[in-house]
Structures are given as C-alpha cells and as structure tokens.
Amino acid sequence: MGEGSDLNAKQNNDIIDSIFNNTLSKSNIFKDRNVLRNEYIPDNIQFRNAQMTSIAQITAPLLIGHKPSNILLYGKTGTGKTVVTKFVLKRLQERASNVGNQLDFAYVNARNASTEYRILVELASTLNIQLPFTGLSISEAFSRILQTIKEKKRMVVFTIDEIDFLVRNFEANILYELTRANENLPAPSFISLIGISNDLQFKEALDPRTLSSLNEEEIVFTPYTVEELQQILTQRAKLAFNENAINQSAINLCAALAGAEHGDARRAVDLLRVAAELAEREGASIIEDVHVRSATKSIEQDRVFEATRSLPLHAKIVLYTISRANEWPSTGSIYSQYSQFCKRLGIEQLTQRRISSILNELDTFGLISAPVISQGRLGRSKKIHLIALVDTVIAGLKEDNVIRQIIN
C-alpha cells in the first residue's frame, strides 16, 4: 500500500515537473504572448481611422484646458470602441503633458464596477482620492469627489466602458449628477465624459433629464469584415508568434468564424491566442485549423459559464427561469416564475419594465434569444429561448449561493 502511494506521488509529480519543464524551455510556437491580451493596445490600429480622427478632434480642445463635448461610442462587443478610445487617450495625456497641461484620465468598466458606489471607488482612486469600499452613501462619495476637483482645479477626463450595464441594472444617478457636475465646478475644473456602449439603444432607458444634459456626440463603429479581421489576425499573429509558426488557413478560420458573429475582433483574436496554446500544450509546432476548431469549443463553454457567473442576482433569477422552461416563454410568463422565486428568496421583485431589460441584456450576451413575434390583433411578444448549453449556464449559476437555493 505503502509503496503504491509513493509511486503515484511520484508519477503526479513528474507530470507536473513536465508541464512547468515545458512552460520555462524556449516556445516552439509564441514569441509575444501579450499581444493577444485583451488589454493590448497595437501601435498600429487598423481600418479605424475615422473614429480615431473624431474622438481627436472632438477632445483635442482639451489640450488648451477647454471642455469638450462628451462622446458616446456604439458599437457590437469586438469592433475597437475600447481600444481607439484607450489609444487616442494615450497620445492625448502625452501631447498634454508636453504643452505643461494637467489633465487626469480615468476609466471604469461599469460591468466590472458591478455597482454604482464601487464605479465612484474606481474613479477616486484615478484621482488619488481615498474613499472606503463601503460606509458612504452615493451622494456623499460623490461630494468628496467634487470637492477635490474644485478645490485643486482639475480637468478631468472619465471614460465609462458598458455604460449601458449602468443605465440597466441601476437607476444611473451617478450618470445624472455626472453630467451636471460642471454647474458646480469652477474654471478651469471639469469633467468630460467619454461613454462606450454596445447598445445603440440604450439611451432609450435614460431619465429626459440626464438624456437632456448629456450634451453628446456620437461615434458608432461597425462591425469588421472577414477581410479586415484576416489582416488585423496577421499583423497580431506577426507580432505574436515564431516565425512559420501558424498556417495561414488558421488565421482565416478565425477571421471567419468571427466574422460570422459580428465581424467581432476580440473573439478573432482570443480563438487565436486559445488556438496557440493548444498547440503548445500538445507539443505541436505550427497552429494549424484542428487547434481552431478545439478552440471554439473551449472558448464558448468558458465565455457562457463566466457571463453567467458574473450576472446580477435579478440577472440569474431571470436566466434560470428561462433554462427550466419547456416551450418559448412570453416576457409575461417569465416575469410571473421570476416573482414566485423572488418571494421563496424572500427578495423584493424588480418591475416588469426592469426584466424586459435584463431579457435584452441576456440576449446581447448571446445567452438567450429574444425576438419580438407579432400575434396579429394581440400585437407583438418576445418569445424567450435558451441558446447556450443549459449544463454550463446551471454550472455557472450554482456559483451563487443565493440561487443555489432554488436550483437545489
């Protein structure tokens, strides 16, 4: 008994020492693996020059301590919004430092932020301004922020990214008192506000009041052709990989199964990085279209599970409904299981009108599929399915312990 443990220590051992061996010897197949990071930011930005120039000439006031508009970016997850932003910014806060003008920049993903008050958190920290994690409400963050901007004459740029999570899940009063923040803010002190949404219709769910001071302009960026994302994957994989390291045919499947879903780049380039790694782990020394495909796998099941995971309660109170329906549910239907759960959880129910807006988030998360379906003389209704694979939305739901309780 003795002898058999030791030998399958050993053996776990040596499997494990293999796999780091592999890991620090020189790579067969990557020459730059944070390349195909999301967080990348290329020198070179491709077939988005005319919303690099707009968000430029639309900010470049600032350079002289005037306030620009603020900009609203629209476009489908993967099209550069976040990005161009991040790389116009960048040059902008180097041509500002040159010319001796102080501006701060901060950013925030809304969705990451999960909360109003954390979103506060985030842009104070930017700002070198300290404020707990919990214990202030709203307004009174809020105030503290504002009255160090006033007091020490800053000029500040806040980029929201998935502003249109804030303006769904929360009441977005952060959103309103930010766009009204200058009516209290001496020269030369401002905020500019830059919003990155994947909704163009998100705006329909703003209050008329902050709708009427957001005083925007308006970029939208287009989805990219298979072309283009062929290009762009090349440029990435030159930078990426050994050379002869991936055939050209795998970087074509990529292009193209992400050009099926939006001419989406961010998925072009994770099925690129995925794939590498594939090849890597099996000891393989070109990337080939096996390695693709594998990575299509890989990708959806992990993309399916940390969306679901990362959902607001409300969020996956709604989404489980759904996974237990037999037919297509109507928004009414769906609404009246989501309150029966609401009470056996002993939580308050959100309004209808704030499902039908969870049900279209879900549906842009491609975790659902909501189209609108006319009756004829009893008009039109969503009719709600399930399109991601129930095992790995249930998976990724027991994470919660709160709706463990119903699943269980």
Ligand SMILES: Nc1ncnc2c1ncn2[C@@H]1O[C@H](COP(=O)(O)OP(=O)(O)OP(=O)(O)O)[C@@H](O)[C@H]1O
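Nothing here was measured: the structure is a model prediction, and the numbers come from that model. Residue numbers count along the first chain shown, from 1. What changes on going to the form predicted together with this ligand:
- Under the rigid two-part model of the rearrangement between these two forms, Phe142 and Ile160 move as members of one part.
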Given for the second form:
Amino acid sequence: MGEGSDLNAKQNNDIIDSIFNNTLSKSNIFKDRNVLRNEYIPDNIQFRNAQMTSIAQITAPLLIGHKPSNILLYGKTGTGKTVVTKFVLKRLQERASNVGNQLDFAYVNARNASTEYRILVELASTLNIQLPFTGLSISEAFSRILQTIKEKKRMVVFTIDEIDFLVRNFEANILYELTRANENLPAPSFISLIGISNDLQFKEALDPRTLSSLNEEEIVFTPYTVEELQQILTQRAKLAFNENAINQSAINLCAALAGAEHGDARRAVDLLRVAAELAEREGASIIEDVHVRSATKSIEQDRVFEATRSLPLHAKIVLYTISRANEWPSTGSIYSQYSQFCKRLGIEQLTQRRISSILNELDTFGLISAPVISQGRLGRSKKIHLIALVDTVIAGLKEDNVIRQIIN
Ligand SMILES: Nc1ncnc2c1ncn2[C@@H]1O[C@H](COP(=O)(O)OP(=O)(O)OP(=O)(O)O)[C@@H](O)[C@H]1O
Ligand SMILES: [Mg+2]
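Please give the other form, namely the form predicted together with this ligand, since only the form predicted alone has been shown so far.
What follows is the entire complex, opening with the chain shown before.
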C-alpha cells in the first residue's frame, strides 16, 4: 500500500467525522425531531372533534364494564384515523384504570402483522398468553385465546388497523371468528372490535354477517382542506423546529402539495420532515420552498424505488423491458422482448394476457403510462412508456439477484 491510499483513508475518516460532528453539534433547524415521526401522537388534534366525540361516546360504556358496539372507521389515507383512535383509546385507558376497571387494549396493524396467525399472537400477548410463533393452527390459537378471556373474565378492546389487508389477503376468516366470538363468551367477558380501513371496497368483499357485526357503528374521516393542513403543519412545526427555522411559505407549500390529490396529513408531515432534513444537511438555517421542492422529488424517488423493489419477478422483467425501449413500444413488442429475457434467465414466460394485466398494475403504481391509442384502420393499441425516473427504477431492479443477470 502506498502513500496514496493512506491519504485516501485519512480523507474518508475526515468526511465521516465531519458528518458525525454535524449531527452531534446543536442543530440549526430541529428542536425535537420526534414530533415528525409517523408514530407520534400530538397532544392537540385539530379538526377531528366530530370523530373523537363519536368514538368517545361509543366506547364510554367500557368504563362501567359494558360491551360497546363494534366500530368501523374509514376514510382515505392520511386523514387521521390511526392517530385519532390511539388518542381516544389512550384517554379511555387512563380513565378506566383510574376508576379501577380492568380493560385489555390490543392493537394490531394487519398489514405489518402480515399473517392471520401473527394477528392472533398480538392479541394473545396483550392477554399475557404465550402462543408459539408457529405450530398451532389458527383455530387452536383462537380457542386458547377465548378460553383465557372466559376464565379470567377479561374485557378486551381489539383494534385492527388496516383491516382491509385481512380481507384482501386471507378471506378474513379470523374476522368472522372474532365477530362471532361473543356468542360463546359469558358476561362479563367480551371482545369489542374497532376496525380501521382506508379502502372502502373491502366492505363489499366481506360476508354480510361479518360486515353487519363489524360496522354496528361507522365513522367517516374526510380529507383535510389545504387550510386545515396548513394549521396542522404550523402547529407541528412549532414543536419540531427552532424559532424562525421555517418560513410560512414553505409550510404553505407543503400543505398545498399534500392537498393536491386529497388532503393527506401524512404526506404533509412527511414533506415537512424531509424538507427539514435536506435543509439541515446542506447547513441552511431556514427551511424554504426549495427544500420542499427537493423533498417531493426525494420522496417520489423513495416511492419508486420501493415500488420497483417489491414487484413480483415477472413484473420486474416487464418493467426492465420497458425501461430499455427507445420509442413507445406496443404490448406486442414488449411481449416479445420480455419473452427473450425469460429465455435468457431460463424461466417460463407468462401468457400475453397475464402481461397485459401486469402492464395495468405498473400503470396503477405510476411507474409506467400505457394509454390506448387509436391507429386508424390498424385498430387500437397501447403505447407504453416509463414515467418514473429510469435511474431509480434500475436501482430498484438491481436489488434483485435474478434481474441483475440481465441488466447490461
Ligand atoms: N388532525 C390532526 N392533527 C394533527 N396531526 C394529524 C392530524 N391528522 C393526522 N395527523 C398526522 O398525520 C399523519 C397521518 O395520520 P394517520 O396516521 O392517523 O392517518 P390514517 O388516516 O391512519 O392514514 P392511513 O389510512 O394511511 O393509515 C400522522 O403523522 C398524524 O400525526
Ligand atoms: Mg393509519
């Protein structure tokens, strides 16, 4: 090793040290980063009084040991369903323990839990029942839970967030079981359910009995207006940032961008956080519009990267085919190129029909655009092109060992 590499090593260390030093030295921007995290529950939730009142009214009987109606909460993403529910239930839990009423609150996010069994494991652990991580059938796990509830006379409030995931992926058998459980539970024990969903169509997929039991009460969350988003962000910015570290115009821009499609507070808070991080990284002392604009790009890139990375294999091959095409190819020419890649990889190709539906999915994810264009006497065909940034798509594809073999 020569002198050059020593120098190089020193430079590396200097760079790394200076990054760490920056983080350790007091931030120009942040007073408290935690308040911008997704799990953070604000002390003051604005514009949701109606929903909070309803949840409080419906669940209040719990305080005197009565089973409340099951509740279904729904509304588009980022409308405050999770945060409002957690806020009210936390208060309820405090009051219940003040008056010496023992309630069990279980919360699970169906998407994170990802299997029906894991959802039951969550419920069981709230009740101090140890279920093995694998090995039991769903019905065995379920009957152990019910047995304990019965024997120990437990009163359980079970919140299932993103409940639509259950219906989409497992036919919701445990949902059926859960809604029926009370038939076999003698007083005072019960399971009361709170379901949260941002997908309305999931109701159509439920069998009528489960549905009518689950939505004994229904609470709707409407999207925020841009003005409401502004106020939510202003309040959050006061907690998150040093005084004068953000100008009002940057806040308004976050609100406007997050309200463009539907008033999505998650997107608004994400924009604020990423803009602040970008400002801090470049050593700025004020978050301005430029940082918000860069934040939208950076969030979009993350989204494209994640969406690409988690596609099934054949969708990845199709996407790669599209990313290499020069003009706007038709479905037919995508298909023949795709088939060649399959051959090279030694895997069996799907039918053209399946590829058509993959193209629709990629379109829905916003990765490609595939409008149908009339070609006069030749009929109609799709003209396909990539709309996501090609570099980001390729980066996402390269995460896959199989696809990496055909890239380059
Ligand atoms: N009224 C509000 N006041 C303050 N912050 C809010 C309000 N509504 C939502 N937020 C914030 O916006 C973000 C998204 O809210 P939340 O997670 O409750 O959305 P959601 O309706 O559950 O969305 P999804 O359906 O995608 O899960 C959170 O960071 C939350 O703290
Ligand atoms: Mg939520």
